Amino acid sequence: MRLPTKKRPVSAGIVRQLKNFEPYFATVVRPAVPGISEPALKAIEAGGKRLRPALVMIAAGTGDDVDEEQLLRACAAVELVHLASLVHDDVLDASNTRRGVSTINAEYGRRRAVIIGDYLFGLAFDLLAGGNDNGLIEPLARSAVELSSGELRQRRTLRDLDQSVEDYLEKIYAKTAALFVAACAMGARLAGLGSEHEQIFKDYAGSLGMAFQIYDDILDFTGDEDALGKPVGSDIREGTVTLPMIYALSLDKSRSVGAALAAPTTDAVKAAVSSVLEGGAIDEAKKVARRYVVSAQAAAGLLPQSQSRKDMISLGNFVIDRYH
């Protein structure tokens, strides 16, 4: 179980299946060669909050009798794919570290690292099609495609300071939610939900998703370097434009938020983390989390009273108050 136990987001019995799903994905991932299991087994043993896999089993969990094998290589597959995503962009960012440990591509190489993240989004799919339900298939690969897509839209913004807050949501929408809607389409087809639930599951995972990178995105603020388990201001480092910025910039009469996306030395840097911690744009990128938070609620209040649906709800007031 990876999210946190202490205020417990989701209930005992999702508790239950995540620990019972680690020791499975770490048995998909070591038959590869030592090149890349290794690797491969380091970043899963890394950490992670497993949120994914955890959509997938609430949203299946409105079902009867759902296939044990069957959920277990769908949780498999979108936590692949998260994990390759993840992979790809610390050698695109030369990133050393995640979550406190040195990344693949800080400790075997960018042209390794590569190589691993491709393996990964393969047997993501090798994995789905060695299954008895192709449909499932369908959601994961269109959300996959979503994520290059906003990938690849936030290379070439890099350091461009004329972003609208709609740029900037389509953008987390295709890298971020669009996989929080797969996993939650993937678990409502295993429970065998009729196509009325759909949107439900839909407008609940991207908003849940919006919210989630969003508050990801404050977090590279606010939140503590040994829990980020990276240096606070990262995004400012990297170039990427996020919403805390979007609005610092049109806040900041000092223009250090600008100066340090274009000339990121170690001053510049501090000034602009203060100037957006200081200057009330938190607040603002708060805000929005929130609505989609409730817009979030919202959906999954329209679903029949059970577990899975308290979970889907507990969960947005996990986004709000977690911290990494």
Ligand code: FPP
Given for the second form:
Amino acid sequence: MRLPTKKRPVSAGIVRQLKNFEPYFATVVRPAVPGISEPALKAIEAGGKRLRPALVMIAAGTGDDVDEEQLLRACAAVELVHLASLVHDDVLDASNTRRGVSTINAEYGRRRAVIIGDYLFGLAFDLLAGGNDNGLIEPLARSAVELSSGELRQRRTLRDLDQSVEDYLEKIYAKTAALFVAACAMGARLAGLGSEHEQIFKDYAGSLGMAFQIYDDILDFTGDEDALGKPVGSDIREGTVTLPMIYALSLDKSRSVGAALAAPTTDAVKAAVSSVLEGGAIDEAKKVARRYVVSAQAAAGLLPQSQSRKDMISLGNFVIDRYH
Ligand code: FPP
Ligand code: MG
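If the structure you just shared is the form predicted alone, then what does the corresponding form predicted together with the ligand look like?
What follows is the whole complex; the chain from before opens it.
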């Protein structure tokens, strides 16, 4: 299981399902395609928290008679779209490490990495395409469109100091929360839930995804490099304007954040990270993240008492209490 076991955020049933998911997930790249299968498998085995498959499992867990094979395929499909987006993200950012290991672009070159990302993305839909898909393709396809538009918006506003909190929130909804929503919608559909219950899961996932991304952006300042698997201050270096930076820009008398975004030298980034950490921006960003967790947990509270509801609430706590 990839979710940290120290502060186990989900029940033993989900932990068991996540354990069974791993060997299945490793088989989805077969049959072997020369030049592609090996790096694709590396991307799959590089790990991650498997949060999105966990969300599919939790939502599906509210159904009585969920097809095991279909559940595994749905979990793999959503995680494949996530991994494809990370492989492409690392190409776009020219990142050499993710989760402490070499990225696909660093190991195989950026041209091959683009194709590996395409392959993982195609595989996701290939897994769902056979036979009766139970309406699973639609939410995943929609989230992929949102993901790409969120990423594009982020890139078009790199180093742009004139961004509001609302601009940032819209971007992270598309870039991150939309795939959380798809995961829960897929699980709800597997469980055979009606549209009213599916909407509760989607509301939950949207808020959880927002809190998750805001915390990711906070950890870029507060995390330690070994645990993050990438250097602190990466967002400033890449020019991505995140919520802590937006608050720091309004609080920062020395203008160090703006200076580091414009010219990210080692010293400028160091000064900007200190200013974000010391000027109250992190506390402001944490408040926003906590509000999203409260909304997510309120949505979960609308569901009947169940193990899934407990898992949803505890995942909310995990998002703001996690370490990488
Ligand atoms: C990682 O977040 C990146 C994303 C959440 C989205 C990336 C999306 C694309 C590259 C569009 C392509 C989409 C598809 C469907 C293949 P981050 O950059 O905030 O975090 P990081 O520090 O982990 O890179
Ligand atoms: Mg990135």
